[in-house]
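Heads up, the chain below is alone and in the form predicted on its own; it's given as structure tokens.
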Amino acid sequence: MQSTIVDLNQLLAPVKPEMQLVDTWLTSNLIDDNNFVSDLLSQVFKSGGKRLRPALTIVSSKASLKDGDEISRLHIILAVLTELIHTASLVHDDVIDQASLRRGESTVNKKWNDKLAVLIGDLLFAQASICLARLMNPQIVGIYGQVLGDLCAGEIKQMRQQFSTSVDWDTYIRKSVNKTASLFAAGCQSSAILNRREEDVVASLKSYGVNLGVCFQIVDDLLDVTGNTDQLGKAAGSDLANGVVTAPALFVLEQNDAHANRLKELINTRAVSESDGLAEALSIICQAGGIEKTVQLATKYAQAAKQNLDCLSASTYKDSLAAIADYLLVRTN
């Protein structure tokens, strides 16, 4: 990956006031008046993340406004809705993966138990449904309904392909769209719909979100190979240890050589679940060029995302959307 240091907060400075509103809504507008649940939900949100998905929603909203229009309460609700769905899916993912760390903090399932984590995730989805109803836009309801279906479909596909070396590129990209890019695209696309923009602008922002989301997932998969626990806030190599074959491994497996054969053996026999087998697999991926090829693939999607912005008029917000694509290529967590 490139060594350039990019400050995401600086890129998002043009929408700082709106993002402060989003954070306020997430940490105070909770639908459960039980103190324990409220405190737990507040911890889930305050622990974090970069708020990239709601930020993209707000920046897209600003970038696609018609002349004379201003951002409204509905745009804030859309951003909050997007982050609620993302956070709910993470809580459920941690249960499925039996993860103990998320962003350097103990997961809900580790700190408490799986049952409570599932219920907290369900509560977040319920809160997202209320936000969706407040938008009173059938088209956006349909888009986010599809997102929820995509998230489930992507997770099911991933579970069925664990420790399988027959995963192909089409399957990998479709899973990346379902699990990640679908929600990116929903926020970007729906912002233009709220702004009553033409179909070509709506379609272009959707494509931007899809390409950006796939880029994000590819980099995420790369960092699982090249990162460390301190950077990632979770155990490094966890995807491969769980039998999830991603881009860096796919590039090696398709080479049909000694490296590919050994990596295939380590995955098929589930040796990657053990520390020695995982270390060997990660070493093979690095030696066989899986890292460099994955960087090239991520760059391809980032460039495509920036090209999707040609439909927008020049503005600070359009520049921010393009800069976010560049940022994804150099992020370290």
Given for the second form:
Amino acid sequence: MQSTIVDLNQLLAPVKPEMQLVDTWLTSNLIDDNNFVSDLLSQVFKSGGKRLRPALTIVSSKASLKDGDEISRLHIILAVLTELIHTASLVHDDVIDQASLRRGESTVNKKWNDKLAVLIGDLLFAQASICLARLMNPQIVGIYGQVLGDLCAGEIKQMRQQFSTSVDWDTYIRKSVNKTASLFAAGCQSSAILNRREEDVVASLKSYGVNLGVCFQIVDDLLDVTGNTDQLGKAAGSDLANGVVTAPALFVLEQNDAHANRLKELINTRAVSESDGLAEALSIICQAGGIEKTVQLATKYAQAAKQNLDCLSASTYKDSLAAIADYLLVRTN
Ligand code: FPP
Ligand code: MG
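Could you please show the structure of the form predicted in complex with farnesyl diphosphate (FPP), as a counterpart to the form predicted on its own just displayed?
The complete assembly is shown below, putting the previous chain first.
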């Protein structure tokens, strides 16, 4: 049995040269005729981030190449546009959440203001559209168009459920597919489309991306409860403080016992938005087994993602895709 690699850089070593090209594009090629805007864009990307989505796109591209084919500039552009859309959505998300910290740095809305953050997010979406056009592939344009709709739909669903304790599992998972897994799946699936692979390979990589994305979001929701701000590079506990009920809380709420009743009260009265109420809610979730059950749920999605890889022939890159699923379960930020 292979042991889990806990260092993402080590895990992505087989795609280091391609990831350097992606990084150069994001930190130096996003030129605007206004220096202030160019500097701001490169600061957004230089502040880091795991680059997980572009890495997945590159690894999927390599894992699904036809014999004798090589990775091309189009695969790099696909990876870049996937990260551009992700970062744009985070810049907008930080406005919606009034967040001050992202990737260990002040958010654009905090450092400047909401109006500028909305426009910078829009500019990143525009840059992504230009990359998309360069791929000259209408099927991929359609997939990413759907992703943009899914991101908005996911955020709207989440907003409409704030401080509600009647969220069900189906709604929670569908929201996670919309806001997170849809973009993961687009990168994985489109890499196989660029490689002119058969429909079953494209569909399997799409399913891999969906399962992996849901796993990622469940772990994100878990880290919001168990992590700390230094480690996450963003405010911990902010989901519940904003009234967003995720897997760790859902597991406790469905128990219908004293823990569930108290948690319900703290959410419905919005006491979770105050520091005492939030601390109590987080402690109830930990005491009542919400953490362990959430880990089990994320593990189920990681296993499903690995099964989706059966259609690929054996390679280092196929192994990396499986290892990424394992890594997501042990990541700490
Ligand atoms: C972070 O999730 C946010 C997202 C994954 C998606 C946000 C999407 C939008 C704001 C809509 C984008 C707009 C267009 C035009 C497509 P999170 O809040 O769970 O994670 P966090 O703790 O890192 O903030
Ligand atoms: Mg957020």
